[in-house]
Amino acid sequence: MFETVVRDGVVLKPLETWHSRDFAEHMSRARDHIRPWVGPTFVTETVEGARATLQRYATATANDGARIYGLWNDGRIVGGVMFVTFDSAWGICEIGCWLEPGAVGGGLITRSVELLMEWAFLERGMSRVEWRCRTDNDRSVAVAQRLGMRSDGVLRSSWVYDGRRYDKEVFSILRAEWMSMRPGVAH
């Protein structure tokens, strides 16, 4: 997958280190909105920090691991999705996401995650796709549910933000479950 239209001209494509300036500008618009929900090393404040984040993903991608994709609208990053983890030996990956405030509510994340799930299951033969989020992140929980994922349980007190501990919920969907929801897709 190099570039694909997600919805209404918004394009999903890999984020690479040469996008560092664009990613840093995006983070300045998204930072306050996403910080409670994503790891502190992801939320950068400088171009150098953006380059470091994108380089971590580039290195992981080169090793058949994590991958990161931006959602671009009119030449500007408005959010993205990623394989937080990608373990082809075990056939398990975790997908994550983020959006800046102006892009929320248009279905971009649900459709983008569907595209990543399709690639993971059909192209790479993954057995399980996971989704992890704070239990109080209602939008993220709703995405998992819309995608047909089941709750595997809660990791109590496993997320720290602003000096406070939160619970995280683990959702997943198995290849057979996903395939049964997609009529006409060869099993």
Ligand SMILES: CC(C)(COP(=O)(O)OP(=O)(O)OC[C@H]1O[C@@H](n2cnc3c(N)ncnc32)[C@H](O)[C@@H]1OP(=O)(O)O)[C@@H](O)C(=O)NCCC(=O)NCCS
The other form holds:
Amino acid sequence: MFETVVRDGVVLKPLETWHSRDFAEHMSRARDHIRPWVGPTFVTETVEGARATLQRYATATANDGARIYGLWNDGRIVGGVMFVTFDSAWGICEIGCWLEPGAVGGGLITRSVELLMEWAFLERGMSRVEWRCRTDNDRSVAVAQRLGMRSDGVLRSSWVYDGRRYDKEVFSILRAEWMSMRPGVAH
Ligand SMILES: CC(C)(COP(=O)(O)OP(=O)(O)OC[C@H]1O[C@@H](n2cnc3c(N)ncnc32)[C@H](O)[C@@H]1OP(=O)(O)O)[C@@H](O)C(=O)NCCC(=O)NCCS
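Mind giving me the form predicted together with the named molecule, seeing as the form predicted on its own was just shown?
Now the full complex is given, and it begins with the chain already shown.
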């Protein structure tokens, strides 16, 4: 099984259905923190719910679609990143992320998303990587900006949480923009 070291003691590797119990335990630590910002079906309450999330990704991955990767710190899941969508025919994918509260502020997501972008652009020849978040999700906006993404605009009133509607912003980076930030990388 492949795994990539993101930082001392923290590895990124595919999150699979056999991790359901660990993922459910992680979700119990992360749930309150992530719920306002991520889709409701992702925030499960049980091992069966966690397994259903991972099974959805496994099925999509088998069809070269969405993929999910966990971040393990000393053997415990602390968050992760995913290709929310992956459309190789159109050359467009969307990356998403989450962390449990104790893992925030260490640069784990910025580095992990960099790794996914590298794979998308270099290995898979994608043309455009997207990032979508609530406009008031300051930490998520900061990740997009730190990685050189630009705002494509705001989807007004397109996110619902706790009976209220919020605006969402779409960020993206194009292949040529990403390449221009890495002069040493062969196209
Ligand atoms: C969005 C979220 C994952 C971002 O987490 P994060 O820890 O801020 O992002 P990173 O892991 O990239 O870390 C960046 C922070 O680490 C710091 N950092 C330390 N070392 C770093 C490094 N080598 N590289 C980059 N940043 C580093 C940065 O300064 C920054 O901290 P600051 O904002 O206090 O200055 C987190 O806030 C979260 O889980 N939110 C709830 C769920 C969510 O919103 N998901 C996204 C839905 S769109």
